[in-house]
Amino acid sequence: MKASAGQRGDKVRSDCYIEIELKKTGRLELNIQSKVASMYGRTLKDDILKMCRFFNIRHALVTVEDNGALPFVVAARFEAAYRRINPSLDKEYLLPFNKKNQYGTGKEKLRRSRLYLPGNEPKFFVNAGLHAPDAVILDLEDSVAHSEKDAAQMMVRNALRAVDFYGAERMVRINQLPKGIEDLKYIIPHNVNVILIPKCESPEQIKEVETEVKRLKEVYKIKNEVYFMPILESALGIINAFSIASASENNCALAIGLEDYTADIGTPRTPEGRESFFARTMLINAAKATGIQAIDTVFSDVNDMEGLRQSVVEAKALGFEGKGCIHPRQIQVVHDAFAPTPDEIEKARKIVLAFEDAEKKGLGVVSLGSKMIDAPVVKRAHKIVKLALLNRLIEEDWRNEG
């Protein structure tokens, strides 16, 4: 019996190819070739031997072609290859959990940018957090070939445990249900923060995910909060936007996917976006009505920075609070375009100061000049100030300015 996993070839980097051929008799043979053998050859060999012992592999030929893969990648490829031989395997080879990855998140955390990372391409993982996105999305869905879905599950699981994303919110986009339910066992025990539920069309789909997440949290004694971000990508999903948004207390946002949506309604996607205006505003109102965030679709031209900026400005004007990114160079443009303007900052600053002054005086009514200020306006002002601080547009001691 023989199976393999991983990538091979001259253009491959930060990955490896592992082939396991089980034999009935004979000794364990290792055939290891590595581009970094002079520095890490011995460590790589030791890691392979550890995994052979863990899975009780004694009679086999193990072939490794390494192109600078980190230990979490090697472990994922080895386990994927062995599981392809033994699909009923009930053991997982888990490397130690990186202590830097033990942070949680909050329902109202800023999600201006979410950087998509193909779940079976580890070369993109390690430096992703250095670009300072608000979140990273380890993708198990559209960016992964059907034949590699199983390998991606182990790669994403290992990345959640090992890769330092420098504080970025850790998201995983699971596969379309029902396949996505199987993905959950590979991510829930490993401190995922947000689950993206693609092609969502009904509240029952949210309930199905919620039930399985609850079960897994009980089994693995998981205490951290896990939030949901349904992605609406069809006419039916848009029509059911409010019922989807209100389906679970664990929903933190609604996102829209316009490539699938425009295909579903039978029209090409245009730069002007007239064909998606109804869908976008429907989603925004559903999100706002349920007190969660509205997240815009990705901008697919990674070379058009001005087009991206204009797209974000429009999205912000409609009520969106974040946008997907498919390349690191898009992140700063998205952050800058979502940043508040000087006029917005000044107005927000005055509102917050007036509110704090009224609180100190024990006043039940907050006013700014001749206008009364209600709670939602104050809440928005606090958010604008927070955004201004994040973008370094004001100083931490902004209350003492001017």
Second form
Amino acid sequence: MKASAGQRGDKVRSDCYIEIELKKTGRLELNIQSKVASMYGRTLKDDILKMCRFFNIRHALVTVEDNGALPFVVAARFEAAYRRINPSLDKEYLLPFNKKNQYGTGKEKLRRSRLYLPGNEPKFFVNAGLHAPDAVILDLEDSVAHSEKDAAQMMVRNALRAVDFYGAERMVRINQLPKGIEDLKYIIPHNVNVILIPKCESPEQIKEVETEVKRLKEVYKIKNEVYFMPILESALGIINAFSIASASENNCALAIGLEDYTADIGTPRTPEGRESFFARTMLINAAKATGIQAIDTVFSDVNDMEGLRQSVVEAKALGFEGKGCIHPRQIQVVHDAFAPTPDEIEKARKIVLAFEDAEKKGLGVVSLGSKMIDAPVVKRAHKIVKLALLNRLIEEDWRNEG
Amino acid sequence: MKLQPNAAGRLVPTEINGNKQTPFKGVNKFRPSGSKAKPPVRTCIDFPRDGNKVVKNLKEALKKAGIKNGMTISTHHHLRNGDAVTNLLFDTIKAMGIKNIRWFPSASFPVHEHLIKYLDDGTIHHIEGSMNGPLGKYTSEGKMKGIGVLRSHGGRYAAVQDGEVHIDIAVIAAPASDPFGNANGVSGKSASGLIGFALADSEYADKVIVVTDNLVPFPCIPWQIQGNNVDYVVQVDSLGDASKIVSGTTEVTKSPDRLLIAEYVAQFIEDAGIMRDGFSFQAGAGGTNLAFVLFLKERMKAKGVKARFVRGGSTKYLVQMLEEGLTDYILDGQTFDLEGVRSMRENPGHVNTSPFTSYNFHGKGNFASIVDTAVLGATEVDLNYNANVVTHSDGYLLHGIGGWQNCLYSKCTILAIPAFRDRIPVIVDDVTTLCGPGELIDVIITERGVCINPIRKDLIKALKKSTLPVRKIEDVKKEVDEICGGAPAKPRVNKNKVVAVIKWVDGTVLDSVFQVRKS
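Now show the form predicted in complex with its partner chain, given that the preceding structure was the form predicted on its own.
First the chain shown before, then all remaining chains and molecules of the complex.
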């Protein structure tokens, strides 16, 4: 019995290939080739032996071709290889949980940028957070080949435990239901913050996810809140946008996926995006009607930064609050384009000051000059000030300026 | 072999290839004395009156130059990985049955893997220059007969000047030459921009052979190499692969992590107050070293700041700065792309320099210490800011020193490096090979933070209000070790066998490279 997992070849980096051949008798044989043998050869061998002991592998030939895989990657590959021999395996090899990864999130957290990381490509993981996206998405869905879905589950699980994303919200995009339900046990116990539910078309799907999440949270005694971001990618999904948005208290945003949507309505996707205008505004209104965020699709030309900027400006004008990123260089452009304009900041500053003044005086009504200010406007003004601070467009002591 | 610790605490041999050595004494602690080397007196009456020094071929030239066993033969590296001349040279020497040559290149490239068979068969005794790629591996495995000597570009010039290295025959590949031997690198199909690394060789070698694939009528202008120093001129069909001599165009790295480092570098230069009117900086062609120039340029434009000069390694990006008026001069040591070559040919503000003008230890002053900031790379840095550029953490020699040691003398030396590559930590407890003493290295900029050498209190203070992630180098190292699964093991080396030594810019021995034991 023989199985393997991982990537091999000259071009591979930060990954390894592991093959396990179980034998009836004989000793445990290791055949380890590593690019970093002089530095971590010893550690690597020890780790492989430890896993053999953990899974009670005694008679086998274990072959490792390592191109600088980090420990969490080696562990994921080993377990995936072994699980392919023994699919009913009931134990998981878990490395210690990195203490820096225990942070939770809030429903209204800023989600301007979310960086997609293909779930089976660990080389992109360790530095992703350095580029300061609001969120990272470990993707189990479209970026993972069908034959690697199982390996990606273990890779994403291990990444959630080991990789420091430096404060970025920790999102995972599960597979389309029903398969996506099976993904949950690999992520819920490991402090995922937000689950992206792709190709969502009905409120029942959200409920289904919610039920399983609830169950797993109880089993694993998970305290941190887990939020959902349904992705609407079809005509039916768009038509059901409001009922999907209101299907769970833990929905934090609705996102739109335009590649599949345009295919579904039978038109090509154009740069102007007239074909998706209805879908986008529908989704925005459904989200706002439920008090959650509306998040735009990804911009897929990584070399066209001006195009990206324009697309964010347009999205912002429509009411979107976030954009998907497929390359770290897109993050800053997205943040800059979502940043409030000087005009917006000045207005917001006055409104927030008037609100604070009214609060101090114990007034129930906020007014600026002769105008009364409604609560949603105050809320929006607070948001703008926060964004301006984040983008360093105003100083920390902005109250004393101007 | 007798080893003794030097002032940096590194074990170094007292004798190398039969020559007595001075161990490193500390930065600016060694002051050589005596006279410079002097080439013999020549008279013009011994040379053709019509100025035609062209001989039939390289073999003829070497024969006339009196080639003998055990001689020192020098080459330059302006043809980079496109160089066919050095390989032809040693094919010829081998055919002539000459042995035990000390090859003294200004640098070597992977294309010189061809020479390994001549190291094997004794045609070449050892290399003093750089041992890159395959030659580095060969040397590290202890296969070279003599001990390799690595010098910086400035250190090489100094070694020629003070007589530590006497060149018997210099073979200078020239993209353009006249029959008298006046030569340059700016024109012809193999144009390399300049050939300044051959300057000392042309002045101090006993015999000088110019090899060209572009013989022009006298005079060859500009004469970066003066024919008055040249004995013979050889015409060949081709100096090598032009596309590997200079690239058609140098591209900026696409790696988001490198770009992040480059952005930090540019911001550091501004936040530290270095970027002001009339400032100067050193740039190269490596991934991050090229990219920071673009970010710095945007900052300079935004603030209306203009540089007085930029030290290159020139590329089209530096040329653009020159042409847009963002710098008055490019002082260029080597050109990396066709735009650099064109600019050097056409623009008087794009100046050809040699290691003598740039960073000569035996000069009356040092350009390198006038430069406001130099942005360099490294393979390893340790907690004392000591850095390595020649070996990797596995102990193998892989790179030359280049001008790196010399550039450390800038007013603010920045190493722009990833904190680790794959599972190879770059920030370590102790560098495998010491190439640059930490006291000359001011700032380490990684994707995980900016580390300022504690001796630079002024920079620490200047960065107090910066939004850059300024961190202690120990913190960054700790994080890297956590990611990689512990600190890396040291390479297994044979401490009884020195395969190469690292010279400091003053000619003293800074560190030894030991034979790698195969694991």
